[in-house]
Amino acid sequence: MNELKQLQRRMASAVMTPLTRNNGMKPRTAAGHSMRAEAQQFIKPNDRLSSFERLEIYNQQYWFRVLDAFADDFPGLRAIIGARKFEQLSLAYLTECPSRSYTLRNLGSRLLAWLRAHPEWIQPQERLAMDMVRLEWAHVEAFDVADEPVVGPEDLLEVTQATLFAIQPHIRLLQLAYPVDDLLIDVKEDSDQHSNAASNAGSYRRKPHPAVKKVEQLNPERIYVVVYRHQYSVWYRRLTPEAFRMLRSMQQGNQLSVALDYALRGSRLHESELAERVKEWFAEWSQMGWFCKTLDTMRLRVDDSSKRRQDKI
């Protein structure tokens, strides 16, 4: 390992060391060595600050930034368990699952798995909290996942049961037990009102959000939600069970006939009624740009065109 890389790793390790309860830098490294002695190895003092104090500034700013970014990504979870418990959860999670990416966007990528291993942080609202985390992480993904070229009207002229529709990569399909989509909207609107106040000091609720109590009292039910990006904003939309199953099947790469069969499973809709619904769905989904072109769909069109030419010959 060259000296520069070794220095970078020592600096990163020191900066990413969790703070003390008073938001100061810990006196010792993870290996038990003196942090003051460690700081003197690669930080020069100046006429106002020692090596340790200069390093402490980087340490504090790192943690203040990642904790703020994490809170921005999961306001719904914070509303459910309360700000104080959320702060403790955030520190525990980020200590055990520190950032390994160049972008803060990925801070919460391991939160679902971590909470499954540490459910004590979200009890007794475990199921509600997990639904909210799934929605909030889907929001993060939908916000910045790339768009593929949208299917145009010319691509829908000759649709058969063998047609393969590709779904935009930013679309996330969620089966939930609680209406956390409505709850998250309420939480964000409440947060915006606090942000517009003259002073937002102490605006984060120390206890669970009042809207949470109403949701907690509801009986769990199957709620189907699609999270998607449209015109540079992320939206949530409820789906019928049939529409959800159809989109899920197409998202998995199945042909239209397979998706239709899957949509009918357990449905009370008659085939003729489903056909009318499918027309409405396709018109809406196409208008929203949910269908996209991929190499597979383009290849399928080329193969179909070649087959038609051969049939004519």
Contents of the next structure:
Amino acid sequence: MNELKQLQRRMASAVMTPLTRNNGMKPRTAAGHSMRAEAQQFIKPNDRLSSFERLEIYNQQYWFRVLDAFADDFPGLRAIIGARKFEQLSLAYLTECPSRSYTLRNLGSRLLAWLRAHPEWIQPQERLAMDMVRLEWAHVEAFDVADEPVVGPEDLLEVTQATLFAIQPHIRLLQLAYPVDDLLIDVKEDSDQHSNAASNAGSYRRKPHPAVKKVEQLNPERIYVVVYRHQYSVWYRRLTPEAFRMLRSMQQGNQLSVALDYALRGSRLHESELAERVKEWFAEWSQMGWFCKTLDTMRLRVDDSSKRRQDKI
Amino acid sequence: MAANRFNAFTDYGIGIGLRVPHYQHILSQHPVVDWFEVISENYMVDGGRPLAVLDQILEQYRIVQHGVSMYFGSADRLNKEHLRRLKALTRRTKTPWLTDHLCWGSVDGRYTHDLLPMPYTWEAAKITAEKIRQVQDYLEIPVNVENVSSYAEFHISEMTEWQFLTEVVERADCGILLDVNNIYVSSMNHNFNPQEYVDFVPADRVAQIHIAGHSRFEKYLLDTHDHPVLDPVWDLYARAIQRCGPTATLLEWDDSIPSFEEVHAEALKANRFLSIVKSDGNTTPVCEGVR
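Please could you give me the other form, the form predicted together with its partner chain, since above is the form predicted on its own?
Whole complex next, starting from this chain.
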């Protein structure tokens, strides 16, 4: 190993060591050695700062930066578990799962998996918190993933039950046990109000954060949510279970007939009723631009033989 | 001298960084600006608002890409996915040159998202130059490296920062994005004469100059980009363009961002120095007028 790599490993290890409660550098390395002695080994002091203090500047900047970026992406989780616990969770997560991407956008990409392995951080609200993280990560992804060319009315003229519909890559489908969509919207609105009020900071009140009060009142409720992008903003919309199943089946690449079967499974809707609903859904979804021409790979695929023998819908 | 092979023989004038709080103003008011610098990583995505805004800006303005995480100085290999996305973006923006920092920030695939200082060693210069060459070959546009502000120095360094910068760019045959604010910040933190730095770097390789504000703490200066440019930095700027000629200049303002007009007006103060150099290359302008 070259000298450059050795030095970089040494410095990165120190820089990525969590700070003390007072946001200072820890006096000991992860291996239990003196951090002061460690810093002296590779960093020069100057007439104002010791080696330790110079290294501490980078240590602080690292944690301030990643903690800020992480908090920006998960305000809903913070509202659920509280600011203090969120800070501890952030530290633990980012220590175990430091960024492996050139962009901070991907900082939370491993959070769901990490929380599954460490549910103690979100107990006793495990399900609620997991639902919120799923929604917040879906939001991050929906913001800047690709758009594909939208299917136009002319493309829909030849639709049969064997048609494969491709769904826009930014669409995320979430089946949730809590109405976290409403909660997250409230949290973001509260946060905007708080940040606007910060300029008149003299009268900060110590009442509970409104979103925290809402969390306490939140009851379980099974919901089906689509997270999507429209005109460059991310939106959440609730779907009926049937619409959700249909969309999910199509997203998985199934033919329309298979998606219809799947949508009806366990549904109280009669088949005739479903046909009417499907028309409504398709009208709405195509208006929203949710269907795209990515199949095979940039166009609708129609099985010609099926087209001849099946009724158009 | 300032239009050179490292900035594709262009004469871009004075630009500012494209920042989200100014999007609406720029797109609705269409202010006259020589050029915008964009942070490459913010637009290395597949879709959504970032690219939509960028495309609208590109319809009316010249763009130069500035990166923050290529980490030429990292001992790790280059990140292929990063390079692939970066190249796609350069095709989109048609940036005539590209810049990133002379620093490191990742090791063993873990990213600090910081601009960490280099040890100024011969080995580091060789490794860094080789990576710059690889990037330049792959992207097929001129690459310029920017000197960073630093708060630490290493025992193993074998030369000064300006010697290291020169060694790297000559080995890599690349250009320089000379950040005079960073030179000033580092000079205060490491007790060197900033003018010696400016006077040493190969002027014919300077493709672009950065100016910015910084913050003074009790024992050190921090490169915060949240203030107007301070007078000692304007002095260094004057010296730099006296040596390099009128050079594409960019004001960085990244935190506590004021109105577009305020940021642009601050950047345009550079005109005072540029106009003097343009009319008489041997005169060093004083920065009295911008105080």
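Residue numbers count along the first chain shown, from 1. For clarity, a rigid core is taken as the largest C-alpha set superposing within 1.5 Å between two forms. The shown structure was predicted, so the numbers you read here are calculated from the model rather than taken from an experiment.
With a cut-off of 2 Å and the rigid core superposed, A39 has a Cα displacement that reaches or exceeds the cut-off between these two forms. A movement of the C-alpha atom of E221 reaching 2 angstroms or beyond is seen between these two forms when the two forms are aligned on their rigid core. Between the two rigid parts, the smaller one rotates 14° against the larger between these two forms, as C-alpha superposition shows.
Its Cα shifted by 5.9 Å between these two forms, L7 is reported here after superposition on the rigid core.
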